[in-house]
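Only one chain is included here, represented as C-alpha cells and corresponding to the form predicted on its own.
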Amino acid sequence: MTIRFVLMVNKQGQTRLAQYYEYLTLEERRALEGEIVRKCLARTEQQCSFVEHRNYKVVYRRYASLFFLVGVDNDENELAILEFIHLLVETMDRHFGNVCELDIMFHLEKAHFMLEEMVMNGCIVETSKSNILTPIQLMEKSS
C-alpha cells in the first residue's frame, strides 16, 4: 500500500492535521489541499467516498464534524483505505474518547504519533489498536 498523504479537515474546509508521505514544497501542499478539500467537501453524502485528482486517489470519509482524507496511488484498493480511516478513528476514539476536531487542535503531537505508529513511508505497518496506543500511554505516565 502507498499512502501519499493524510489530511484531516474540518466542516469549513480548514486543515488540521496533514502528513505527507512524499515531497511536495509548501506551495504545492497548499495548492493540493484547497483542490482536494474543495472537491471532497462539495460532494453529497449520497456519492461515493472516492475521488481521483490529478495523478491521486482520494479516499474520504467523514466523522462528526472531521473530513479525513487520505491520497493513495490509483491502483490501490479504495475499500481497505475506507478500512484504514475507520481505524484510525477508532484508535483515536479509544485514546480521547469520542475524538473531535478540538483533541486534533489541542493535541496535535499525540494525533501525529498515532498516525506515525499505523503509517512507515507510506505503508500501513500496525493495524493494533493496543500497539498503537501503548507508547502514548507509556509517555503519559512517565510525564
Second form
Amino acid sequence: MTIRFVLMVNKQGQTRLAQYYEYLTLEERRALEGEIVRKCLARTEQQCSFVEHRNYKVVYRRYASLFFLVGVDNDENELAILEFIHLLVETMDRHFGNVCELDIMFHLEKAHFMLEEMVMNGCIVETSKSNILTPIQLMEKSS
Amino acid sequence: MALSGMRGLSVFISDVRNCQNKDQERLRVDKELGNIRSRFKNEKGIIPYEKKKYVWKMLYIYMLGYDVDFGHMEAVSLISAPKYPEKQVGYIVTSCLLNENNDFLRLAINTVRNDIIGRNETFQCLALTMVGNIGGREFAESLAPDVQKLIISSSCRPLVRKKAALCLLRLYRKNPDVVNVDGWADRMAQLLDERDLGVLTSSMSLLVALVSNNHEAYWSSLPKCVKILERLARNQDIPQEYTYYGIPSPWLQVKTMRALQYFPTVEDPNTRRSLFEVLQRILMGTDVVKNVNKNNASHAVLFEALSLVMHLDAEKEMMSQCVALLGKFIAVREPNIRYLGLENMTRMLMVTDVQDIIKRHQAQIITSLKDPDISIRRRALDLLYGICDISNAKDIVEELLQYLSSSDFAMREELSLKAAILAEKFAPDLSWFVDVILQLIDNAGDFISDDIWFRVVQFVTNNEDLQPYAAAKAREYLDKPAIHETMVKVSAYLLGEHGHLLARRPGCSPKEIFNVIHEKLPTVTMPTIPILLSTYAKILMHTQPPDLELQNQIWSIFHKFESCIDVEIQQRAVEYFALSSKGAALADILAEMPKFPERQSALMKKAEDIETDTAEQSAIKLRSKQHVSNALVVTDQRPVNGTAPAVPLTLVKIPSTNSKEDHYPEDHISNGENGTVTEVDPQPPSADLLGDLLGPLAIEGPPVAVQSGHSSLSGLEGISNAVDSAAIVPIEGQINAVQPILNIDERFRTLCLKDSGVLYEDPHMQIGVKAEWRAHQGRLVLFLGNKNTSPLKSVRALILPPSHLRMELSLVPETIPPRAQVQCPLEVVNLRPSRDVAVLDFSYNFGTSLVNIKLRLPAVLNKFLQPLSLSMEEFFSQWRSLSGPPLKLQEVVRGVRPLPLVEMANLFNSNRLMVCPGLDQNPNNLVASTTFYSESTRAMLCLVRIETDPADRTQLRMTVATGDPALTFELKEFIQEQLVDIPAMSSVPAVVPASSPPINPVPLSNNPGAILAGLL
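Taking the form predicted on its own as the starting point, write out the structure of the form predicted together with its partner chain.
Below, the chain from earlier opens the complete complex, with every other chain and molecule after it.
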C-alpha cells in the first residue's frame, strides 16, 4: 500500500515534475511515463480516474492543462489518493495563489519541497497544509 | 531562493521551454550539460550558490529524460554544506538522482548520521527524509538505533518524529532485523497513543509494515487502532488543519482500517463491539453529497470500511448491507464509484460466502462490460469471471463471446482465455464446449493458443457421441469464406479423424470434404501443412470403395511435397504416399487416434501464467503474491456418467487395468512369484503427450515407434505440464526401448504415503519397496525382481542422496537370475529438515539393450514425522510461545486443489500430521500437530493451522510453527506441495461430500479413487 511515483505532466505530455519512490532506470522511467501519459491523456472526462497499467494502478486528476498522475499498488485506496492529489493542489494554491503550470515549472524546487513534506518513502507523512508549508516559509524568511 | 534566487536556472528552463522540437531541446540540454561539466571540473572557483544552481539544473535535465551521469559527487557534497539552503538542495537532489547502491551515498553516511543525532531539527528532518527515501542496508545497520530513539523521544517535536517513523519503515524493509520485535511491540503501542495526527499518520504506515509481517507480535496495537478510529469517526479533538472538507483526516482513517485488516481477527469482545459501532456508523452514515472532494473523501473511508467488514467476516446482516451498498454503487453514473463498486464486489467474492447475493447483479455487471471506459470493462470482466458457476455459465460465456467481436484489442486475449476456461470448467454438456471454442477461434483466432484447440481435440477423441457433432460443426465453419488458420487446423484434424461419420450428409462425401480443406492449403503456413497431409491420408483411408480420382489427386499432392524443404512435411508426404500405396493394409495402419489419457488442462495452467503478469491482480491476490499462483489449476475430476454437474470437464477414462494395477496386493512383492506380473498392460505409457497430435500419425504398433519420432519429442516440450515423467531419463535417446508400466511419478507419490508397494515396473523387472521408520532413522528394503526367463545382467544401483540424508545401500548383485528376486536393504538417517529427495540410479542390461532409470526414493520429509495428539492447553501454549518468523511462518496458499475439509484432514493424517479436531473453534479451520525427527533438531514439535475459505476452496491460509526455522520453512513448503498437487488417486469429485470417517475412509467397491484412498 504505497505510492510508487508522482508525476505532473502537461497536456502536451511534457513532464513537469517526476518523483519516484522506487528506483527505476532512466529507460524504465521514460518508457513508463510515455505509456501511462498516453493512456491517461486519451481518456475523457466521463471516464473514471483510475487506469490499470502493468503492476501499477494510476490514479489521475486533471487541473486545467496539467495532469497529476500518481502510481500506486493495486491494493491502494484509490479515492484516498485521488483526494490526496487535490490536497497537494490546494497546498500549492495556498502557497502560490492559484497555482498554474508555470509556477511548478519555474519553482520546481518548491514543488519538490512541498511534495517531500507530504510523501516520504511512498507513504503519506503529513496532510496539514500549514505544517507542509512551514519549512518553505521558514526558508523564505531566512533568505 | 526561487525564480529570483537562481536566475541561471530560470533562463535555462525557459530556453528549454521555448525549444521548437526535440532536437533543439537536446542541443540546448547538451550545451548546458557541457557547461556544468566544465564548471564542476574546475571546482576551485565554484561557490556553493553556483553548485546549488547546477545541481538543480541537473535534476531538471534528468526529469526531462536525459541521462546525467556526472555531478553526483557534487550533489552529495552539498549535504555537508553548513548552510540550510545548500544542505537542503543536497539532500533533495541526492535522493532524486541516486539509487541506494551508489557509492557516493556511502561516503555521506557519517554526515547524515551527524545531522540525525544533531540538535538542529530542520537538519534532522532533511537527513531522515533522505534516508527514508533511499537509505540502503548500510544505512539500516548504522542508523536504526538512532532513528528509533528519535521516534519515541519525548523531547523531539512531532515534525521530527513523524519523519523518523517513516525512516524506520524504510530501514526495516531493507533489513528486518533492525527492529527487535520483542522490544519494539510495546513501543509501537505507546506510539499509537500520540495525539499529533502527523505522527499518527506516519506511525500507522510503519505499523502496517510491521503487522503485515508478524501480526502476533503487535496484538497490543490493535485496540489502539480501534481507539484512533473512534476518535476520528467521532471527530474528537481533531484540529481544523487535519479536517478535509469536514472529514477528519480521511487518509489516517483509511490507513488505520488497513492496519486492522492485517490482524486475522479481533478477539476481545469490547474492542470488537467498538469497532463494529464505528464501522456501522460509516456504512450507514455516508451519503452522496454535491461537493466532489467531500464525496470522494467520505467514500474513500467507506470503501476501506467495506474491506474491513469483509475481512472481519462480520455477521450476515452487516455483510448483506455491504453487498447492497456495492449493488447500488455498480449502478450509479459516477464512473469512479462504479469502478470501485465492481472492484470491491470482486474482492468480496474472494473472502465471503455471498456469491449468491452478488449473482443477482449479473445483468448490471454485464452492462458494465459494455461501458465506454476500459478500466470499468476490465473490472466487470473480472467480476463476471468470478461469479461464474454452473448455474450461469452459459449466459455469461455467451455474453463474453458476443462481446468479443466488438471488444478492443487490449482485452481480447484475456477475454478469450477467460471464456475458454469458463466453458471448460462449467460446461453443461460437451457439445456446448465445442461450440464455444469454435466460436472463440472464429472470433478471435489470433488469441487462441494451441492449448485451447488441443483441448477440443482431446474431448472429441475421447467421447464418441461427440464426434459426428464436432465434425459437422467443423465442416460448417469451412464453408465460411475467410477463416482463421487455427480453425483450418482444428477442422482439418476433426474431419480427418471423424469426417467419415458424416458421409451420408449432403456436402460431406470424402471428395467434398477433401476439396473444401484443400482449398485452404495455399493460405496456410508451414506448421499447418503436416496436419492437412495427415487429414488427406485419413480421408483416403476412409474412402471405401476407393475413389481413384481422389486417390490420384491426393497422391499428386504427396508427390509434390516429397521434395519440400521442411523435413516434417517431406517425411509425412513420403510416408503417407508409401503407406497409401499398400491398399487395404492402409486401414490397419492409419487407424483412428487412440483415446487420450486424462490430463490436467493446459488451459488452466495458462490462465495462471496470465494472472501473474497482467494488471489484473486485486489486493488479496497481491498480498499473497509470494506464492506463485495456480489458482485455476483444477485437475481433472473423474466424471460420473460422462459429465457431472459442477465438475470440470474430464476426458473419459481410458479402459485399462489401471486401477487394478495401482494397488497390487501388498504381499505381492514378498511372495517371490514374479511370474504373475506377466499380465503386462500393453497400453501406451501415460507420458504419451498431446504432442503426438502434431507428430506423425499414430501408427498402431509398439508404443516405442510413436515415442521415438523427433516431432513427438518436440511436441513434448510444448506441453510439459501434462504428466510429469521426469523420473525416466533415457540415456541416449533411443536406447531406452523399455517403457515403464504405469506412471512412475504416481507410484512414487503413493509410496510417499504408505510404506510398501511397487516403485517401478517394466516388462523385464520390478522394484518393490518396504520401509520401516523409527524417529530419525529408517530402513528401506528394495526388492529387485526379474520377470524374465533369462537373467538380468550388469545390474547396478547407485543411491544419490540429498545432503540431508545419510544413506547406505547394501551390495547389489550384478546379475539377477531368471524369475528371482533379491532384497537389498537401505539404511537411512535424517540429518536435518529438507524436502530434497533421494534418487536411485538404476540400470541393467537385457539382451543387448541397456536400461537406465532414475527413480525418486520415498524417503521424504513426512516419513520422519510421528503423529502427536495435543490437548487444547498444550497446543495453545506452544503456539503462543512460537511467535513470528522465522519460527512461525504464515502464507496464503492459492491454487489449492479444492477438497472438502474432511478430505483435507485425511490428507494431513496420511502425511502423519495429526489433525486435532475441535481445537479450533472455527469449523472451516484445521489444526494439526506432529513431531519431526532429525539428527540436528532431535524431536521437534510441529504445529500447523489451516484456515480455509468456504467460498473459495482454492485458497487457504497456512501457518506453520516449529522450534527450528529451517524445519518451519521446509514443512510449510512440504504441506503446500501436498495441497497444491494432491496425488491423483484421491481424486474423488470435489462436489461429493466425503462421508467417510477422517482416518480410514471406507473403500467403495466400484470407485477406484476411493479404493485407493482407502489404501493410504
